[in-house]
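Consider the single chain below, provided in structure tokens and representing the form predicted alone.
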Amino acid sequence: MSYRLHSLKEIPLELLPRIAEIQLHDAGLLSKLGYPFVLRYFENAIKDEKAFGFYAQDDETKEIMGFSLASPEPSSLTSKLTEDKVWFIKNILKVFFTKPFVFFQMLISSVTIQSQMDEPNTIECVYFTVDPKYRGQKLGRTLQKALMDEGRKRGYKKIFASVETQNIASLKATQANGFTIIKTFREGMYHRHRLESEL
């Protein structure tokens, strides 16, 4: 398997939905709030003047694989979400009334994020998803540290991760890359590890 990573910031708009296809595989937040939430925000991200993330792409076939995403301002990417009202509106009623458990996850999650960047030069990584036909090959673990080499790169001091307890292969991942476990937290249905590396 041969593959390049690229900027996030450079992808073209055309393969954007396919950013969000993979996010859909990831079992967090984001993905339960569905396909028009996911896409808004990696639209949002890639606007965004402050995150910084990268893709891979398949020499071959030219597929996307996977990605990864920081942010030393993660709030400030799912607040974006609400900036459209009439569409945040519409969206977030489908939510309410389809899935009120994963909406007041919403709630308890959006809370807990600002309460978790308090530091200075600092990045979290948001996002690190790989397609699962391309997982079990180290790729993750290659998008996490582009991160990180780009977050030392832009002159931040340590990075932050949080990943849930039941996922082995990104906890793995994220230790592997040099990430220790500061905390182990509930955040509404979700457990999870708190990680940091220093960069």
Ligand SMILES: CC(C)(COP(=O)(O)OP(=O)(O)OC[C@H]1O[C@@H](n2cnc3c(N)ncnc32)[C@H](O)[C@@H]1OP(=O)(O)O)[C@@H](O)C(=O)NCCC(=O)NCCS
The other form holds:
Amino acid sequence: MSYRLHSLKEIPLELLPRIAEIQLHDAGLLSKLGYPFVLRYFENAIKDEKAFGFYAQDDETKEIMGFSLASPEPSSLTSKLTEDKVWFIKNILKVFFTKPFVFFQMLISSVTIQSQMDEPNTIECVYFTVDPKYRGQKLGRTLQKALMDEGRKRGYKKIFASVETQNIASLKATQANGFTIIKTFREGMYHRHRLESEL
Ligand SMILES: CC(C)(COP(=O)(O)OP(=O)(O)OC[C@H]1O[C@@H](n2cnc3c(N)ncnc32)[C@H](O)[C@@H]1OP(=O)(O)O)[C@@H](O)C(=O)NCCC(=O)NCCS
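Can you now output the form predicted in complex with the named molecule? The one shown was the form predicted alone.
Up next: the whole complex, starting with the chain shown before.
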């Protein structure tokens, strides 16, 4: 498997749907909200001044294999979803009527995320996701490590991540990158570990 990492900020716009498609394989809240939310989230993320990330592209086929995203202000990425009020209300009403549990989970998670980022000079590993067909080959670990290296270059001192307690692959990759568990908490239907690493 030979691939290269590129800055997520420089991704050609026509490839963003592929990022959204890969993210739908994640079991987290954003994916549960559905494709329009996922695509809009990454459209906003690549324009966000402080967020940064990477995508892995196969050298031969040029297929995108996975990506990672970090930010010092993850809650601002989430709140950008509500900026276009008409779009947001139309899409969130669909979620409310078709997936009410997801709607209430969103309310709980938005409160939790606000309380998590109160330390200066820190970043959050917001997402790192690998297409299922490329998993188990250390790509996830490499994509997360790229966030850590870039975060260090930008002068951040610490990185945080929240990982579901049963997400063994993510926990293994994150701990192999030097993160340690600092607490375990419940966030609605999610049971998560909070992890941190010095940069
Ligand atoms: C988490 C994720 C990015 C890992 O990607 P990956 O490229 O497979 O990760 P790596 O190969 O770098 O490392 C995964 C580790 O978990 C192990 N692993 C993978 N699947 C596993 C499973 N089902 N059970 C136990 N261990 C597993 C691998 O063997 C590897 O461990 P090792 O380094 O000791 O060999 C990928 O599983 C994914 O995209 N999951 C969905 C999205 C997600 O959960 N993202 C993280 C959100 S916090």
